[in-house]
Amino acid sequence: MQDWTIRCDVLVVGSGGGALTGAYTAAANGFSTIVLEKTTLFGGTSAYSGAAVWLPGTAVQERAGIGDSTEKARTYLRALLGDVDVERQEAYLTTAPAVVDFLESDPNIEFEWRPFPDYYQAPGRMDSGRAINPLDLPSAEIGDLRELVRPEPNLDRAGKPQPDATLIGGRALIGRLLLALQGTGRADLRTRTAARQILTEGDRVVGVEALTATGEILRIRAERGVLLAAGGIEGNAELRGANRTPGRARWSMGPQGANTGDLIRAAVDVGADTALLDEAWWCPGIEMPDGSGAFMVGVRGGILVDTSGNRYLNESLPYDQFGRAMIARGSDAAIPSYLVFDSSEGGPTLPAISIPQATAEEHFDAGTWVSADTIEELAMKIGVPADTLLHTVERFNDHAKRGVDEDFHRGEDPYDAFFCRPGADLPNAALKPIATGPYHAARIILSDLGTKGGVRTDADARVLRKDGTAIEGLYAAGNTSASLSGKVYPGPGVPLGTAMAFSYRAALHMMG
């Protein structure tokens, strides 16, 4: 017999987009709901994101008139994922319109379509993209809840709060979901409360034991079920090593101190099976002056070379494919790599987006960037053969003049040019010569937006044992669960889209 501290209908562990969608689904349908967040702020990695959400075939795409449909998205997913886990594929696709309709029925939540191409050239692809985004959230609308939303990475890593300004991207998504939850009157939102053990009665999960920041032990009973949506193992160096997950915890884009796999371990303790623990949502990372990683996206210039001074990929690839190319090249050869760029944008301006950012001066002082008047001198500073780097740059410049990358086909896919600044004198906007000194090199490491391995789940997000049976009362979504997309990242917002769709389904299943 358990000595319960608190009772509720539904317990959600985690506070990202998936967790809060599941919590809101339960609370809005009349069920008492508790949300536990172990850090001081809500939002997790979702708050860092641009908040593109890959939920296809919804009323939002229909309003935008872009010609998307569930069937077209099905064709695309099946081309990428094959016939593996078809039941979950179908659950995801058929749930997408329903979860968006449900969320938009709350006056605090509204989405719009914004162009951002799908990541693979495959049947059913939308070259202009199909992801949807939450509308920006004015500070006056969210009120005091703003202070509980995790700010963007630059501020968060510096320990600074969410500014009194319009919330955009992931902050807008989290803010809107928190407002909706608060409006139900049935949600108990708790920060600084870490779930550390899953509690059972017989074969059924009935709650969790949690520890507050003040040392109080809570035994929380959930009559309907427990949803785990608390991130992956990206922040846990020990678990990454044990599962041979490439990269380092310090290079990950997960919030520091969060996403350490505690709930995956707890689920395994009650019989859960796991999969894909060596996988992540990969991306190239700019090594920061303090040794951490910054998400690099939207490369519009320069070239990437390995330790031999050679190119080995299309630098404009979608970020997960970029990271996978680094892994395939091998850690000795490609980690670190170097983004070589010139001064054509006025000084040492990185021709890419860095999230978070550091100034060029900070990078030069730390040695994570170097500069030189010639390519040969630059090669010496980064430790690659000068003749090889010079040949690599000259070959790329020749391709840029002709507008055709014969080696890696940069600029041939709609995604390649998405972040480029069109130049009237360039035959290919994605190919810009490296010709204006001084020249610079930024150290690039392997980063990730979170791991994508975790507990195995079914179409209703129920956690599965090794024999395929479901653990009654236990559900998982987001990066706490093994991703539906396996080793593929189909398009912008698939992590959020799957997390939200399966958290919604989990809540519906709990409600019977």
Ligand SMILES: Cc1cc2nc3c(=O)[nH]c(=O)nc-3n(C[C@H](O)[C@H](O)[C@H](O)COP(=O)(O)OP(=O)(O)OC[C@H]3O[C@@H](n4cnc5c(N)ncnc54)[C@H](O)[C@@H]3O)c2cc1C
The other form holds:
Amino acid sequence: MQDWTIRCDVLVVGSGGGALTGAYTAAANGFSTIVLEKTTLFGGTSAYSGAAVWLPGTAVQERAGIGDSTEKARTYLRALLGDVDVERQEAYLTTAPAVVDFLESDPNIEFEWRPFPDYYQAPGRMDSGRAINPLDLPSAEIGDLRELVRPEPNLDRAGKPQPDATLIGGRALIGRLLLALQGTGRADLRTRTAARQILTEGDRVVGVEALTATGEILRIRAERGVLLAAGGIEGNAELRGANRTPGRARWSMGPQGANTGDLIRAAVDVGADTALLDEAWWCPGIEMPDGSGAFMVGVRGGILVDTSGNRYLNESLPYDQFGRAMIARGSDAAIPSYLVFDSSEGGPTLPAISIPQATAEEHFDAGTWVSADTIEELAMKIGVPADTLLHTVERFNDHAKRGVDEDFHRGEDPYDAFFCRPGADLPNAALKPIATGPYHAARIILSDLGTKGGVRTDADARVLRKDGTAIEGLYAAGNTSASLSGKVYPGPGVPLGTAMAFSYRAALHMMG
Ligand SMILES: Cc1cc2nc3c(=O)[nH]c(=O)nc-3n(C[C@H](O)[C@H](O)[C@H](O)COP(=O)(O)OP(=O)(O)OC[C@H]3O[C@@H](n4cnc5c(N)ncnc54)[C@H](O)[C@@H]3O)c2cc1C
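Having gone through the form predicted alone, I am curious about the other one (the form predicted together with the named molecule); can you provide its structure?
Whole complex next, starting from this chain.
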């Protein structure tokens, strides 16, 4: 006999895009639903995100008239992922239109298509992209809930709240889902409450034990099921070490202290199998003055060199492939690497997007960036052979002049030019010569947008044991589950898209 503090139909642990989609699905269908969030704010990494959601072939792409379809997306996914986990691939693809229709049936939720190319050259690719985004959310519409939404990384890391301004990106997604959940009248949304143990009766999961910030222990019974959508292990140095996950907890983009694999551990304690724990949604990171990492995306200039002073990748690669190239080069040679750039944008302006940002001055003071009047002097400052760096820059400049990167094919893929500013005198917008001194170098480390390994799940997001049987009553989605995309990041919005589709399926399965 368990001594229960609270009872509900559906219990959701975590409050990212997946968690709130699952919670909304249950609550909107008449089931009492509790959401537990460990930190003081809702949204997790999902709130930091750009909120591109890779849910293909939906009414949103249809409205935009871009020619996307489930069939086209199937061709693309299958080309990238092969015949692995086909049942889950199918579940993802066929659920996408349904989950979007269902979410858009709530007056608080609406999506639109925004261009952002798929990440691989493969059959079925959309060069202009197929990801959808939630509409921006005016501050007046969200009201007091605004203060509970995790703000963008610049503000969050500085301990500042969500400002009284239109919520965009991941903040709009989380804000809209919270509004929809609130509107059901059946959702109990709790912050500062950390789930720490999964409770069972016989072979069935029946609830969780959670600890509140005030030290109260809650034993919550969930009649229909428990959905774990509490992020990955990105913020847990010990678990990263044990699983040989490249990179560091300090460099990850997960909100600090949030995603420490608590529910992956708890699920293993009740028999869950795990996979892909050394995998993440990789990205290059700009080393910040305080030693943390900032997501570097949209490189539009400069070159990346390793500790030998040589280039080793196409700097315009989609960020996950960029991170994978760093890992393949090896941590001794490539972590840190250096982004070498010039002053052609007017002073030490990093030719890339940095999320969050520090000023150039802060970087120079901390030594994470250095400057010099010549390439040779810059090489000395970053400790790479001067003649090699000079040769690397001269060779790249020659390629830029001719518009062809003979070494790494930068500028040949539609993605490469997406963030570049076309220059009238440049034959290839992705290849800008490094020719205007002074020259600068920024330390680049390996970061991630969350790990993507976790508990193994089936097409209904049911958590599986080693023998392939499902643990009754237990579901997982998002980065708590091993991603169906394996070692590939097919396109913008796959982390959120899969999290939302499988959380939706989990809720449907729980409801029978
Ligand atoms: C700058 C940036 C931009 C990005 N842009 C995109 C994009 O456009 N599209 C896309 O698909 N992906 C994007 N990503 C990646 C994506 O945001 C994440 O991989 C994804 O949101 C993770 O979702 P999740 O639900 O697994 O975890 P999260 O969204 O991190 O949610 C997990 C939540 O669980 C809570 N939690 C953890 N442990 C417990 C516990 N014991 N009890 C209760 N709660 C707990 C955490 O505090 C957290 O709030 C981006 C990431 C970043 C950093």
